[in-house]
Amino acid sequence: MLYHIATYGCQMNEYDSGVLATMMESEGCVATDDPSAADFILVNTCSVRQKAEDTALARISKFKPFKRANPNLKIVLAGCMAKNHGESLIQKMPLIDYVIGPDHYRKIPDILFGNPVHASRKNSAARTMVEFDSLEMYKDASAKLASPFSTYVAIQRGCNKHCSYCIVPHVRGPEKYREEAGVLREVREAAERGVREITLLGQTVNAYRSGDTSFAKLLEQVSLVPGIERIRFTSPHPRHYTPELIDVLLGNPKVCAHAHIPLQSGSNVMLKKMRRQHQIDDFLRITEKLRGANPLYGLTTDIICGFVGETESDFEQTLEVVREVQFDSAFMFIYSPREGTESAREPETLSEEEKKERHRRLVDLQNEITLARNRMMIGNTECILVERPSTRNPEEWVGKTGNFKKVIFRPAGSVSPGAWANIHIDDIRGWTLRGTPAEE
C-alpha cells in the first residue's frame, strides 16, 4: 500500500509529518510522491493564517478524481486546521474520511488499519478526533529523517504565551516538554544513520525544561552525541534567553551562530497589546550580546506590519529597531485578524492600503540590510554543509554556512549531499552568496 503526505506550515508540522511517515511505514506502507497512486493521503495542515487553510482545502479538492478512481482511498486531514475546525471540515468536504488533531496522531494507524468502529463514513463524529483529552508528548516517537544528513527533533509542543494575534495555543494546547532521554535517543538514532546536523523544535523552544535539564543543558548534551556536528533550534522566545543559554550559544562550537528571534514589533506599546511578555530593551540586550561576541552572528526574525492600533510612531519604532539590530533576513507579514484570537475582536484601525504601504517600506529597508550583511561575508572562507545540486545549474552545488546563509559553488571534484566543503566567499548574485573551493 502507498501513502502520500502533503505538509503545510512550520517546521513543527514537518516533524509531525515525519512521525506520521514512520507510523505508516511501520504498517508496511511505502511513500509515494504521486497522490493519484496513493491508498492513503494525509494532509498535515496549518492554521496560523487563513491563506494556509485555503491552500490546504484547495489541494484536497484536487483529490476528488483520485477518490472516484479508487473508492477505497482514505483521505486524512490532520494538524492544526483539524483542531481549529473539527467536524465542520467533513461537512464542508465529504471526501475527507478523517479529521485528526495534533494530539491524536498515534491513533491514525489504529483508525486506518485496525479499528472497525471508524470504518463508517456515515457518522462524521466517529471520524473526528481533535480534543485535548490525550496530550501528545512524543514519547518513544521517531520521525522519518528530513534528509540523510540533516533532520528535525521536536523537544516541546504547545504554547503558554497566548499572544493576542496567535491561534497556536488554541490548536496546539499548553506547553508540554519531551523527556530528555527521549530527545537524546532520537538524536543518537539519527546520528547513527549519518545525520550530522540537528534542528531542535518547539513553539517556544528555549523554554524547555525536563527535570533539572534546561534548554542550555540540553544543547550541551546533544553536542556530546557522536556524529552530530551542527545544532540549530527554532523558534525561541526573547523571554527565555538566560545568561546560561547565551554562554552556551557563544561557547559551544557545535551550536550554530544563528538565531531566529521573533521581534513582531519595535514598539513597547504594540508588544504589550500583542501580549509578547518582553520589551524592546530585553530584545536588544540579547542581540547585542550575540553580535558583540561575533559581528557575523546570524540574526533572523518575524515582524508584523499594521497590527491593531499601530500608529505611524509605533511603525517608525519598528523600523528603528530593524536599523539598529541589522537582521540578516526577516519574515515580514501584513497583519490580518485570525478568528478565535483576542486581537480579532478589536476593530481594525488601518486600511489595507496603509498596511501594504508600511509593509513595502519595511521590506525595502530589510532588503538593503540583507544585502549589506551578505557583503560582509565576502572574503571569508566558510565551512559549508553541502545540501544538493543547484536547480538552475546541476554542475553547481548549494550549501549553508553556520550562520545560515546559502552559498552556491562549483566543486573542484566530486561532492555529495552531507559533505563538508571549505568555500571562499567571493561574490553575491541577487541575494545569494557565491564561492569557490578554498585551497587545503
Ligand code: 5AD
The other form holds:
Amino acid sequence: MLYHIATYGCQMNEYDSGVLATMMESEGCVATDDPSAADFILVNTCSVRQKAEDTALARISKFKPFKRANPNLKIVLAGCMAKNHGESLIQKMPLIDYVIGPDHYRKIPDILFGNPVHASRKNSAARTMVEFDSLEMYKDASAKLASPFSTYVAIQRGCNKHCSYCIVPHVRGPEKYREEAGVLREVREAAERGVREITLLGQTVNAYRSGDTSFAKLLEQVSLVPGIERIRFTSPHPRHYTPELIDVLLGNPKVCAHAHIPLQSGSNVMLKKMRRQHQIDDFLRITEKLRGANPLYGLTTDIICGFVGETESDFEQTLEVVREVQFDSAFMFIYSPREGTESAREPETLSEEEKKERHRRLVDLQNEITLARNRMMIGNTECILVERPSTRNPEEWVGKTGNFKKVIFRPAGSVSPGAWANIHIDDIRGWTLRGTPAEE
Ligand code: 5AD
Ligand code: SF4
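Complement to the form predicted on its own: the form predicted together with 5'-deoxyadenosine (5AD):
Let us now look at the entire complex, which starts with that chain.
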C-alpha cells in the first residue's frame, strides 16, 4: 500500500509529517510522491495565516478524481487546521475521511488499518479527533525526514504566550516539554544513522525545561552526542535569552552562529498590543551581544506588518530597527486576522492596499540589507555542510555555512550529501554566495 504526505506550514509540521511517515511505514506502507497512486493521502495543514488554509483546501479539492478512480483511497486532514475547524471540514469537503488534530497521530494506524470500529465510523463527528491531550509528546518518536544527515527533533509543543494575533496556542494548546532522556535518545539514534546536524524545535524553544535541565543545558548535552557536529534551534522567544544561554551560544562551537529571533514589530506600542512580552531594548540587548562577539553572527527574524492600529510612525520604527539590527534575512508577513484570536476582535485599521504597500517597503529594505550582509562573507573560507547538487547546474553543489547562508560551489573532486567542504567565498550572484574549494 502506498501513502503520500503533503506538508504545509512550519518545521514542526515537517517533523510531525516525519512522525506520520514512520507510523505508516511500521504498518508496511511505502511512500510515494505521486498522490494519484496513493492508497492513503495525509495532508498536514497550517492555520497561521488565511492563505495557508486556502492553499491546503485547494490542494485537497484536486484529489477528487483520485477518489473516484480509487474508492478505497482514504484522505486524512491532519495538523492545525484540523483543530481549528474540526468536523466542519468534512461537512465542507466530504472527500476528507478523517480530521485528526496534532495530539492524535498515534491513532492513525489504528484508524486506517484494521480496527473495524474506526473503519466503520460513518458520521463526521466520529471521524474527527481534535481534543488536546496534555500527555502526548511523541516521546518515543523517530521522525522519518528527507535528509539523511540533517534532522529536526521536537522538544516542546504548544505555546503559553498568547500573542494577540496568533492562532498557535488555540490549535496546538498549552506548552508542554519532552523529557530530556527522550530528546537525547532520538538525537543518539539519528547520529547512529549518520545525522550530523540537529535542529531542535519548539514554538518557544528556549523556554524549554525538563527537571533541572534548561534549554542551555540541553544544548550542551546534545553537543556531547558523538557524531553530532552542528546544532540549530527554532524558534526562540526574546524573553528567554538567559545569560546562561548566551554563554552557551557563544561558547559551544557545535552550536551554530545563527539565531532566528522573531521581532514582529519595531514599535513598543505595537509589541504591547501584540502581547509579545518583550520590548525593543530587550531584543537589541540580545542581538548586540551576539553580533558584538561575532559580526558575522547570522540573525534572521519574523516581522508582521499592517497589524491592527499600526500607524505610519509605528511602521517606520520597524524599518528603523531592521536597519539597526541588519538581519541576514527575514520572513515578512502581512497581518492576517485569525478568527478566535484577541486581535481579530478589533476591526482592522488599514486597507489591504496599505498593508501591501508597507510590506513592499519592508521587503525592499530587507533585500538591500541581505545583499550587504552576504557581501560581507566574500573573501572568507567557510566550512559548508554539503546538501545536494544544484538544480540549475548539476556540476555545482549547494550547502550551508554555520551562520545559515546558502553557498553554491563547484567541487574540486567528488563530493556527496552530508560531507564537509572548506569553501572560499569568491562572489555573490543575485543574493547567493558562490565559492570554490579553499586551498589546503
Ligand atoms: N498574521 C500574520 N503573520 C502571523 N504570524 C503569526 N500569526 C500571524 C498572523 N495572524 C507570523 C509571526 C510568526 C510567524 C510564524 O508567523 O511572524 O512569528
Ligand atoms: Fe504564536 Fe506568540 Fe506563541 Fe510564537 S510565541 S507561537 S507568535 S503565540
